[in-house]
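Only one chain comes next, encoded as structure tokens, the form predicted on its own.
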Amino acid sequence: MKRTLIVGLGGIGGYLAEPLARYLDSSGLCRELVLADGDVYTASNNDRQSMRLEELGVNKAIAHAKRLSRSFPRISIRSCPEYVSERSIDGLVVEESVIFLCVDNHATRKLFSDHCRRLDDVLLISAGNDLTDGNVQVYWKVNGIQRTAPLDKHHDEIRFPTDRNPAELTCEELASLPGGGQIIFTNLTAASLALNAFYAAMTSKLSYGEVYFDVLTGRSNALVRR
């Protein structure tokens, strides 16, 4: 791996960062980790974001590399405080690229997978989820061969998404957007099986495409995908 990323730093790529930080530093399979997001912390976000109080107002990609380079100086950490569009995708999803994808609209999803069918050799982890289920998909390509589906393949929401990109909104927009409906333990669910996805690929042991889980159930389903 050259470089590893997470994008979106919200309720499931904020509780992921650290312990994929911890991994990173004690195994040695990358030395880089890039942290993107263009939201900043409010107090709507101390119910179910890993946040500190003087971290109001501060934007999460900031706040989280900040902490993390504390913690594990052997890691270049640097943070992106911008949403991901289509004019820096490019300088950020280089070959042999893995990426948490832990946003919460179809367009970025679109965006990344799209980029990602043209590189040769990436890792693409995409973590979503509603007030108690959610699922997590893989697209990962080795060698130029897709080992697992594109996320837009087996979805029609994210293959012709109705909503847009953080980046192409403007700042009234982005404030009018809809908040909560979230709870901390459906995002811990989906950051676990994110890293549970890379560390089967890691290993090379990944067997499947997508993973749908229900924190009420208990139960997970994973399928395959190609």
Given for the second form:
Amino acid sequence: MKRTLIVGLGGIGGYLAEPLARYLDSSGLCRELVLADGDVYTASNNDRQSMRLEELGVNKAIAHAKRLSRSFPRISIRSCPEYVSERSIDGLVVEESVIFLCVDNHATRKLFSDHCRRLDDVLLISAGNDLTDGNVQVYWKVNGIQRTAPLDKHHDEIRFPTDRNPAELTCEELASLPGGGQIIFTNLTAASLALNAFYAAMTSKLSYGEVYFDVLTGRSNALVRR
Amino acid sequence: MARIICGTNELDDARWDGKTIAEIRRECKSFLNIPDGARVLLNDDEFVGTEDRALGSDDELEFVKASGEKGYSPSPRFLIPSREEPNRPEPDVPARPIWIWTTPDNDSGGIAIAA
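The structure above corresponds to the form predicted on its own; please give the structure of the form predicted together with the partner chain next.
Whole complex next, starting from this chain.
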């Protein structure tokens, strides 16, 4: 693994960052962690996201990079305080990257899906949730061979996104984006399942390409994706 | 027996053997919470064909549930109040008393205050 990225440090990415950094630090699997997010912490984030009050107004990627650097000095932790776009993805996502994609829009998922298809060795883990349910998708390619399906292969909402990459929006458009209701426990479940998929891939035991979960029924369902 | 999946919802029942995909989509839509226009996978592969194909007893049929985004969900939203719906009517449920126990100074017992 050359590089590990977390894209989106909101409800899901903000909770998987520390356990991931801790695991990378102790295992020595990868010594480079890049955090990318164009958003800043606002007061309304405090009810659900992993923020500290002194981080109000601070870019989320920068805030997490500072925290993690203090705790895990053996890893090189860098922040990319902007939304990933077609312009920036080439420099960020390189061969032998592991990407935790924790965004809330299909346009960015498509961007990453298309880019990762062009690589030979990549592990892309995409997590998303609605109010009380969600899913984690895994795209895994080793030596040019796809072990699981690309994110958009069976998901038309990703293949033909009707939303837009935040990198393309003006500040006014970003501010007017509707926020859905979310629950911290759903975010935590998505983060945990994303980390589970990562561990399964690292130990060559990954047998699924997607897992759905529902926090109200307690059910999860791992499915093959070819 | 045929297996039918949508997200975390599954059905394993011989009654669906021989039913067409279209029939299953219609009859199981509510029970399995199948989204409108959900893509169909048959035995883990993209299904190419018409939905009048009948299901065999060894078949696995999946209606692909969309990836989560922004918290919007068909799940009921009564669990938390929505900040985005200022004109949402108040639920027709009588207010329940909130019992607050205070510690008396003279240890004679707790005091319940109904709010």
